[in-house]
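Single chain ahead, written as structure tokens, the form predicted on its own.
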Amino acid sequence: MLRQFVRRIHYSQRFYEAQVELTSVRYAGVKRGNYAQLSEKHVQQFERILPKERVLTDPSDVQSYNVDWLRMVRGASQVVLRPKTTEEVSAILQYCNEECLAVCPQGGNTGLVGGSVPVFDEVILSTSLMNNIIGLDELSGVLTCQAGCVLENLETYLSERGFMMPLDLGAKGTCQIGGNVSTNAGGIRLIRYGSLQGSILGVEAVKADGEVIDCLNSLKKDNTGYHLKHLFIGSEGTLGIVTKIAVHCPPSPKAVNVAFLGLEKFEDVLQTFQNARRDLGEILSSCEMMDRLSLDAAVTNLKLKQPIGDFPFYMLIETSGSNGIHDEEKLTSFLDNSLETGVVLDGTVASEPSKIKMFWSLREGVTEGLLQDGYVFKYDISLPHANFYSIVPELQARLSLNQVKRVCGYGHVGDGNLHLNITVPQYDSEVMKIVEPFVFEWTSKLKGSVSAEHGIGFKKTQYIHFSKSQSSLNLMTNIKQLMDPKGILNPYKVLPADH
């Protein structure tokens, strides 16, 4: 559901561009760096590196690349470059570095923090044509591919061979694996398969000066010095552009079951999560939570069918294993016990693919449903489980219904990642002042993270200090200066302006 929506947003961005204020206007405090202005000379050189049809300069072609899919930010780039190989990326960056042209790497452009579109007039380097699957070692389960491969295409390729991607996202029909790696994306099954960072065995990346760094290791154990691949995982294209990836993929489960539950209070959500970890053990693969307003966004705005009655909270619990009958019995027994004790008020279990897909469409449809309200202030934070939801009623008290349509929370209760959302008819600077920096200060006091899985991008640079110490920021700055001394790679992102 969400991936279909992401496609629609991409196709229709040109119609929304006029409604999206330029980032340089909305965030007037951000100043353009001392970079060169694009000239005809630059375009001619790009056309020597790439075939002319892969150098986009027509405003009608470029404009959709300038706007993020949430329509929060808009850049003013005049050119989009579409390389197909690492060598072409290297030549582009070498030239941009020599000319001091700022570059914005862009994959599927499904980011939620403004990291994948220009802030000013940066050259956009799109990896969309770098979409070759190099191969799968079926003995080790290691997949090697280019950075522009769409996540869903990788999932299809692997499933035909009895494997699966360790990462699953609602936007998998559009997002690219290079962007996933560059943001260290989380997803809905982190509780079972761990973070993407742990599954990536190697990367190939290109530095700002065009030098290719080959860390494309496919071994599960390699203890030879610094783990350089980690410099590029989660750095959001500020240290280098990822061009190839080697990722360890687990075998596909033979049986998948999903339970959809209704609960009265958040304390019951935590108790159910604790019981699920204990009773479902090794087959537990996902544990998601939605409050009433979150689910309502999908049900009401998207006209989706709600499988159970109306409750303050909902949970979606998935199991993945090798014995379908055993796993279904185990999940059904878990649900029966939860209903008997009163922790869960209602619930249903699905094992057939169509019903499982319907359950997940509700969870994945929340993001789309919220966008139907208007403008969305989105926050992606990690919190201790005991405080996972408490910021939602706090913000509901701070904001009046005259200011907002809804304040709601949903997310990955299994790993403590809350997606906090405030919807308004249109962007409202007064609401912004009430919400920020309050959300980040509140998160910091609880020793949480201001970005659980979406990255820092452009939107959170001034708040990264709530989760990173000054010494850590200084070291990050030193690494940036070493690897990109002219600062041409994805400027205005990740690091705060004073760094």
Ligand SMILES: Cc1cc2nc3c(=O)[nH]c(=O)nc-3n(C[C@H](O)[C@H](O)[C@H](O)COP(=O)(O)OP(=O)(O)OC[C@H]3O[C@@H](n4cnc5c(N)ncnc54)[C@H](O)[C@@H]3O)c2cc1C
The other form holds:
Amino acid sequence: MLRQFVRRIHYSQRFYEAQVELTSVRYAGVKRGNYAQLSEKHVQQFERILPKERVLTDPSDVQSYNVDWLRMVRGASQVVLRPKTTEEVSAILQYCNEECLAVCPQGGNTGLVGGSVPVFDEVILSTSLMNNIIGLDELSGVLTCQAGCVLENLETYLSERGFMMPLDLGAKGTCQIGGNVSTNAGGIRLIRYGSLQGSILGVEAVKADGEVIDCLNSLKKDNTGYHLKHLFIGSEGTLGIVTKIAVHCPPSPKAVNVAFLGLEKFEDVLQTFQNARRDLGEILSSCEMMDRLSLDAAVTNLKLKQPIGDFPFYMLIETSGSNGIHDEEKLTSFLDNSLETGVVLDGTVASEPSKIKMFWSLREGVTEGLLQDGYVFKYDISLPHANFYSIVPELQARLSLNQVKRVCGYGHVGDGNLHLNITVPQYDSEVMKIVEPFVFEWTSKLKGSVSAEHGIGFKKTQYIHFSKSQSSLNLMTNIKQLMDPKGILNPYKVLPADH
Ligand SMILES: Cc1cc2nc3c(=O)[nH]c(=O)nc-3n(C[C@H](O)[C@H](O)[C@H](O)COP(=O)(O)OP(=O)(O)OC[C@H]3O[C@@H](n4cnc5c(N)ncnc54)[C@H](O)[C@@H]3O)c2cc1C
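Give me the form predicted in complex with this ligand now, not the form predicted on its own.
Below: every chain and molecule of the assembly, starting with the one above.
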């Protein structure tokens, strides 16, 4: 049987090579760790732990799990395991640890830093079938569920009960709450509801040796010792596999309004953000910006309708609250002032769900629209507001239009989080040399963060030192050593190679 699937793997690799280069080839400097090679004995044991149909070895079933959403990295795993319970995850990890088999945890595979797919031949553990909602406490607003629940499904479940998820992002139809927790995802509502480090009340996770760590607290306040859940929030599958979570969910707002604005200069974007914070106060729930080339990626490549004319910059400002009349009055007065002073040149407001959805599909469609240009060099950086956008014109000047299709910036301006994107027809190592490490050095000089919300994954390990001190990196290494001494969990990710 093994020989048969090895033969099929060769066929599959030839098929996929045409589309995405193997990570081990493109990043030839990365060396495979001293892990065991998958053998028939291992597959047989996996088939004892899980029913056979949840152990995927046919290359045509495995191949999509090996490639990331951005099609920038491709692993060569030969097996995907699809557990449904914590006990199954525990048994798998215990066995992999004994056998020294490396494991790559995978949720919705929408991560943008190459963390969710293997670098070499790691066993892929997919949480997609761990999708049970355990319950909602309607008094406290605490939702408990398995890690594989898709974010949008949780949102639908909650909205039917008068609640909402405290996070929202463009990948909500595919990403899973376990992936969101493991990347400490930010998204478009962080300005209002804060980061997941605050909303996640409890986590259940399985350590590399199979031990289940039960921190599935559902209390808002609990100061009993170390806050262990934080080890799993944002550690990108390197310290444990998240199996269940408890999240604090706010009530659904009674009124939501979204303004789509056109502006002349980036200084006006900053002024509008400041005005929005001051004039809209507690009802401000999102403050996003896009430059013209970013919006164009959604409009032209995804054929979406542009609601106002052409401007150098656009903003989406959302309010949500409990009193529609009060919220509308506030938003109208804010917009009147912005138009009168000339800070905003044009704008349109939506309060009906279909129009709101249309506005958001433009902002959320940018990521996908850019991908249609070919290959995307993607940077997700935190910068002080005063210097938020200056790297975009700087890179436009450094890169010639013969080399790239577009250099553009958009993002969560309210949180100081810029998504800087450079698109090219296909991967180009010359462009890469101009852009990296320049972007990270620039960010570091401004005391920004080289990863605002996407994480470090595989793509940024050699740049983490720009945002983490040596002493912090040493402590991270010690924690990793303690929790996963054989280093089987998501190797080559997060920590730099020399650690
Ligand atoms: C169109 C689009 C828009 C996006 N917008 C945003 C945004 O606004 N804000 C933002 O923060 N991100 C955004 N992202 C990135 C991505 O959606 C998030 O990082 C998301 O949280 C990943 O969830 P996932 O389930 O897809 O995880 P995956 O991509 O499968 O995995 C991400 C990382 O978490 C690990 N992991 C996954 N599940 C588990 C688990 N149960 N236990 C342990 N480790 C696990 C993986 O090994 C990997 O390292 C966007 C992506 C796309 C494609």
